[in-house]
Every structure is written in structure tokens, then in C-alpha cells.
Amino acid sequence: MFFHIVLERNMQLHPRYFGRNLRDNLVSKLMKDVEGTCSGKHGFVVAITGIENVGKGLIRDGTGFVTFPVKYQCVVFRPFKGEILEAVVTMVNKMGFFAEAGPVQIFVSNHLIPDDMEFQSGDMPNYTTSDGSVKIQKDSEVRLKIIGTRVDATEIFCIGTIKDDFLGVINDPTTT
């Protein structure tokens, strides 16, 4: 799920960054280093929407270095147990799939996956219904739904499944 908060974090700029343009610096440094980074709390740092405050900037001792307080709208994406994401598939084997929604990766086990369905072996990797008709192989699109996830300090990582109505491959690579 995609939320838009507030978030706050202190800035190191070099001297030579000063002068007219030393916000405009300071708002690019911010971007370079926050943008598509994880903290465990919060979720994925999509974008930086808007800077709500830049405080007085404090002189680092021996260094010249000055760190400024940065007050900043962000949109994070983070995923929940009970979720329902579209997702693309990575990887394919006999223990399941891997499957990419934006940056959180989700395995779905081969227990998650409905009963029909069978691994075939070979050059394309794939999970077949036994009348051919649903294949889910590398590039699929899936929507699947979060049971479980873990949270560390730069990380997500989710467990899925498309053993429940309405989930499953919703486009085939092969088709198009």
C-alpha cells in the first residue's frame, strides 16, 4: 500500500556546496540518497513530494561539514499481510515462484499454488494447469495475495499465494 507521510533526516553538506544555490544542493543530495532506499518502518521511499522545513545548520567540529535538519513529504510504498498485488515473475522452480511488485520481492511456495497446477522441468521453467491452459512461467503477471511478511532494517521480504478465488496469472507472455 502506498502512503504519503512526513519524514525527517539530517543532512551532511560539504562547504563547497554553499552559497545562492545551497537549498537547491541540499534537496538534490536528499533525493540521490533517499529515494528507492527501505527502512523497515516506514517502507520503500518512492519520491520525494516536498521539503516542509530546513532547519539551521549546525558546524561539524574539525571537519567544515554542516549538518542541516530536513523536514520532507515523501510517498513510501509498504506491503501488509492480507494484500492483494499485481506482480510480475521473476523466477520459476520446483520450490515455487518469485515474483517482483515494484521493489518488494514475494515467493509464492509450490504448497501456494493450487493443486492443479504442476511444475514442468525444462529450457522455460513453469507451473501448467493439466489441460494447458493456465502456464506460469518467468514474466507472468500474477495477482497474489501477501500472507506473511518480514521486515528488516533495509528489507521487506513476502511470502504469497494464489491458492483463493480471483488470484492466479492475470497475462501470459505466450499469448501476446
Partner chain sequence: MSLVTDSPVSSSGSDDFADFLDDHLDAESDNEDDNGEAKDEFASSSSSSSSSEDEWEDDDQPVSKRTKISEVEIVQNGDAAEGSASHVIVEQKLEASSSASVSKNECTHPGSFGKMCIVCGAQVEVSGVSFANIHKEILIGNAEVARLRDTDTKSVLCRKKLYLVLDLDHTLLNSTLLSHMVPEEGYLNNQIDSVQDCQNGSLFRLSFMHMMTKLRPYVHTFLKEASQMFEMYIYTMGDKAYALEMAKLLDPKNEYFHAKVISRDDGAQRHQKSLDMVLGEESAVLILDDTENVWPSHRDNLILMERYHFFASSCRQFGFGCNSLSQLKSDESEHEGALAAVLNVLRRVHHIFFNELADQTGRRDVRQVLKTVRKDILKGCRIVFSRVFPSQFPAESHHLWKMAEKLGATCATEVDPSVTHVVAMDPGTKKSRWALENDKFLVLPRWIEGANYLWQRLPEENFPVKSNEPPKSEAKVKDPDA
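Output the structure of the form predicted in complex with the partner chain; the preceding block shows the form predicted alone.
Partners and other molecules omitted; one chain follows.
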């Protein structure tokens, strides 16, 4: 799920960045530091959309660095247990398949793939129903349900399932 939220961060800036462009420098450093990172609480920071407020700087003794409290708006992405996500399959093997939804890596084990789908190895490994009507392979788009999440410093891992009603392939690259 995406959220548009306000976060706050204490930014340390080297004195050489002071001057007319102080604010610009602060913002570009903030983007570099924050965009693409994850936190367990908020998930993956997709983009900073605006600065709410830059607080008063505090000079650090000894170093000359100045710490500014910055409040900023950003779009974050965080998966939840029970959430339905659409994801693109990146790799299929006999243990199951991996899929990605933006920064989130999802593993769907063969235990959580419907029993009527069987693994087929070969040039393009895939899971296929016995009548061949549904096939999951690399680049397929699937709708899946998240049953577990873990957020690392830079990565988000999820366990997913497609063993439920209305889950599974929504777009097969070979048929379009």
C-alpha cells in the first residue's frame, strides 16, 4: 500500500554547503539519503514530494557541522499481511517462484501454489495447470496475497500465496 506521509529527519551538513544554496543543498542531500531506503515502520521511501519545514540549525561543537531538523512529505510503500498485491514474476523454480512489486521481493513457495499447478522445468521453467490453460513463468503478472513481511534497511521481503480465490495469473506474457 502507498502512503503519503510527513517524516522528520535530522540532517547534518558540512559548513562548505552553507550560503545562498543552503536549502537546495539540504534538499538534494535529503533525497540522496532517504529515497530508496526502507524502515521497518514506514516501508520503502519512493519519493520525496515536498519540504514542510526546515527547523533551526544547531552547530555541533568541534566539527562545525550543523544539524537541521527537516520535515518532509514523501510517498512510501509498505506491504501488509493480508494485503493483495499485483507483482511481476522474476524467477520460477521447483521451490516456487519469486515476484517483485516495486521494491518488494516476494516468494511464493510451491506449497502456496494451487495443487493443480505443476512445475515444468525446461528452457522456460513454469507452473502450469494440467489442462495447460494457466501458466506462471518469468514476466507473468500475478495477483497474490501477502502472508508475511520483513523490512530490512534497503530491502523488503514478503511471503505470498496464490492459493486462494481470485488470486493467480492476471496477465500471461505468452498470450498477449
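Residue numbers count along the first chain shown, from 1. For clarity, every value in this text was computed on a predicted model and none was experimentally measured. We call the rigid core the largest set of C-alpha positions that still match within 1.5 Å between the two forms.
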Align on the rigid core first; then say whether the Cα of residue 61 has moved by at least 2 Å between the two forms. yes
